[in-house]
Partner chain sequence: MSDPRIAGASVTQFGKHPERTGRDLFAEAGLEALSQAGIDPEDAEALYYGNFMGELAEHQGHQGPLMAEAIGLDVPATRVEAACASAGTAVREAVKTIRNGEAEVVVVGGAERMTNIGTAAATDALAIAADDLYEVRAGMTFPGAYALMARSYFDQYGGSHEDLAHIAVKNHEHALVNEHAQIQQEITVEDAIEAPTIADPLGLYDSCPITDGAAAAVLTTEAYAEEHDLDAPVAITGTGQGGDNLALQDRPHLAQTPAADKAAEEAYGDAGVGPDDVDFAEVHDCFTIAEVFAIESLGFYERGEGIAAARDGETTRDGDRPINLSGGLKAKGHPVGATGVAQLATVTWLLDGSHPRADAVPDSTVGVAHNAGGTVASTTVHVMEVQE
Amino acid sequence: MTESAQDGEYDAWLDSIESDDGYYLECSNGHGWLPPRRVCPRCHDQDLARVDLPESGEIASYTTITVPTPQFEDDAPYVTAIADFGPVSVTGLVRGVDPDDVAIGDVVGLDVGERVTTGERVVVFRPR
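In the form predicted alone, the structure of this chain alone:
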C-alpha cells in the first residue's frame, strides 16, 4: 500500500466502518448525511446526532468501468455504485461479484478495501 495523506473525518469514518461501527449523521428533522457535517444541508439544523448505519443497503445506480484513467488501470474492470443505506446514499466499489452480475436492487454490505492501482482505501460493497 502506498502512503497517502489522511483525510480527517473521512478516514475516521472509514475506520468506523472497518470496526463495524459505521454511522451517519441525522438532524432533528430526520435528514441523513454522511460525515463530515456541522449543519444539515437540507434544513440548516445544527443539532446532528450520530446514528448507526444499517447492516445492508441496496444498489440504486451503478456503472462498470472497463477503460479507466491510468490512475486506476490495474483496477479495471470495476463497478462503481451508489447504494442506499437507510436515509443516506453511499458511493463505493462493488467487489465479490462478477461485474456483469451487478444489478439495481442488489443487497450489499458495507466494507473498506483498497484500490489495486494506488493502494488507497475506498468504500467497498459486497453482496449479502
The other form holds:
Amino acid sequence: MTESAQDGEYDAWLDSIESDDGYYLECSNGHGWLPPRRVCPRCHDQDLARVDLPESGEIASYTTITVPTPQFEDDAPYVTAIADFGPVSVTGLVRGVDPDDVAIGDVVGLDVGERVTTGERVVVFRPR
Amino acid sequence: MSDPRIAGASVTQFGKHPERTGRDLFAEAGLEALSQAGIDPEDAEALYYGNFMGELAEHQGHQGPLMAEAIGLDVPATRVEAACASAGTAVREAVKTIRNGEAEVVVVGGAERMTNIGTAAATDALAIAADDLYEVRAGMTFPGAYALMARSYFDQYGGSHEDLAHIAVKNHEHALVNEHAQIQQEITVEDAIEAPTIADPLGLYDSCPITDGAAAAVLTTEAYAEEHDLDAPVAITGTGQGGDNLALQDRPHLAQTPAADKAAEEAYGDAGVGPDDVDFAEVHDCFTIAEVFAIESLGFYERGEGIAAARDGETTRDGDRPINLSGGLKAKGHPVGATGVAQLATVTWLLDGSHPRADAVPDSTVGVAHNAGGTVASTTVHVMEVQE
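Please supply the coordinates for the form predicted in complex with its partner chain, as a counterpart to the form predicted alone shown previously.
Expanding to the full complex; the earlier chain stays at the top.
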C-alpha cells in the first residue's frame, strides 16, 4: 500500500465526519449501514440512500485496551467503544474523558482524530 | 448416506514451539492419526486443513498441498480459513465429502504457528479476524472485542468478573491431567481476578494463551470401518454452521451469538438430538465470556443464566454437564487453525473412554464440539455419538 492509497468510500466517509457532514447508508426498509455497501445484508435491497448521521449517539459498550496491536502501541491504554447512533452503530476511540468515567449510555459526538502511534486517522467519540 | 466414523485422531503437545515449523507440527499429528486409524495412506482421498495466520506467521500460503505432502499423501488438499473456526469448518467439509459419497477416507486437521512472531505481532494477526476498516482501525484487538461483548452481557443480564474467574479456575483444573495442554497449573478465583488486565473487564486469566500446535483426524465410512475391521465406534452424526455480520457494530446484539445458535440448531436437527441429550461439550472459550455465549447458544442455559454455570459447579467435571474437560482453549491452548480438530479429538476420546478425564463422563453417548471464529461471525457445531 502506498502512502497515497485510499480505501474508497471509507476514506470518503471519514472526510464527511471531518467536515461535519457525516452520513450513513439506509435501504428502503430503514436498515442503516456504514459505507462501503452495495446491498442491505438484512433485506437484500440495493436501493441505498445517503442519510445524515445523528449529531450524537450513546455508548453501547466500551473497554480500556492495555495490550494493543503494534499500530496502537503508543496509544495504549485507550478506550475503544461501540456507540449507537440510531439506525447504525460506530466503533471508535473515546477521547476527552477520563477512561474511568466512561459508562454505557454516555452521550457522545463523532469526530476524526489521529493515532498517537502512527498519525493515521481514527474515528473518535467525544462527550457531548 | 453414512455418518463419518472417526478412525484415528491425534494432537501435538500444545504450547511454545517457536523452533518447529507448521509443516513439522502437522506432520506429527497427521502421521499419528493415520497410524492410529490403521488405514493404508493410499486409501486417503482428500485432506481438509485449517489454518488462519500462515501468511503472517510463516510467510506461507497455499498450505493444503504442503500439508498433504508433509504427511505423505497425494490427494486433493484444501486449506480452509474461517479464523478460529478454520478447523471446525474443515471438519464440516470432510463430513460432507464422506456423506455425499465422494470419498471413503478423508484426513482433516489443522495447525498454527504463533509464538515465533511474538505477542504484539500475534495480537495484530489475530485482530485481522475483525473488520479492518471499522474495527481494527479503531484499535480493536481480539481481547478488546470480547471485552465489549462481556461488558454488554453484564449490562444486559448481570454477572461479574468473579463469575468469569470461576470459568478460568474450572478449565485450568480440568487441564491438570491433560498431557497435551499448554498450561497445567491450578489457579484460584483470586488469582484470576487479580491478574493484569488486558482489555477490561478481561484479564490475563480470562484469555487463552498464544499457542503453537496441530491436530488431525481420519474420517471414514461405516462400511469401510467394518470392511477393514477398524475400531471406530464414534461417529459425527450432526454438523451445523452459522454466520453473522463480521463487525460487532453491525449486529443487533452484543451479548448473544446467533451464528452459534444457528449452527447448534442445524447440528442438533441433523443428528436428531437436543440439548438435553448431550452429556458434555468442548466449546470455544478463547475468553472466559466466550464459554458463556457458547453454552447459552448450545441451549444448555437460557440467556443470562450461563454466566453462573461454572460458579455453581454445573459445568465442572463433577457437575451435571461438564464443559471443556480438556481444559478448553483457556488452559489447553489455542493454536487457532488446529482448535476445531483438537476439539473433535477430545470428544472422540471422552466418548471412547481413552481421555484422561473420561472418568467424569462414564457411559456418555453424546458429545458436542463448538468452534467459533472471530467474534463468532463463523461457528461450527458438531454432534458426535457412540454407535456401538
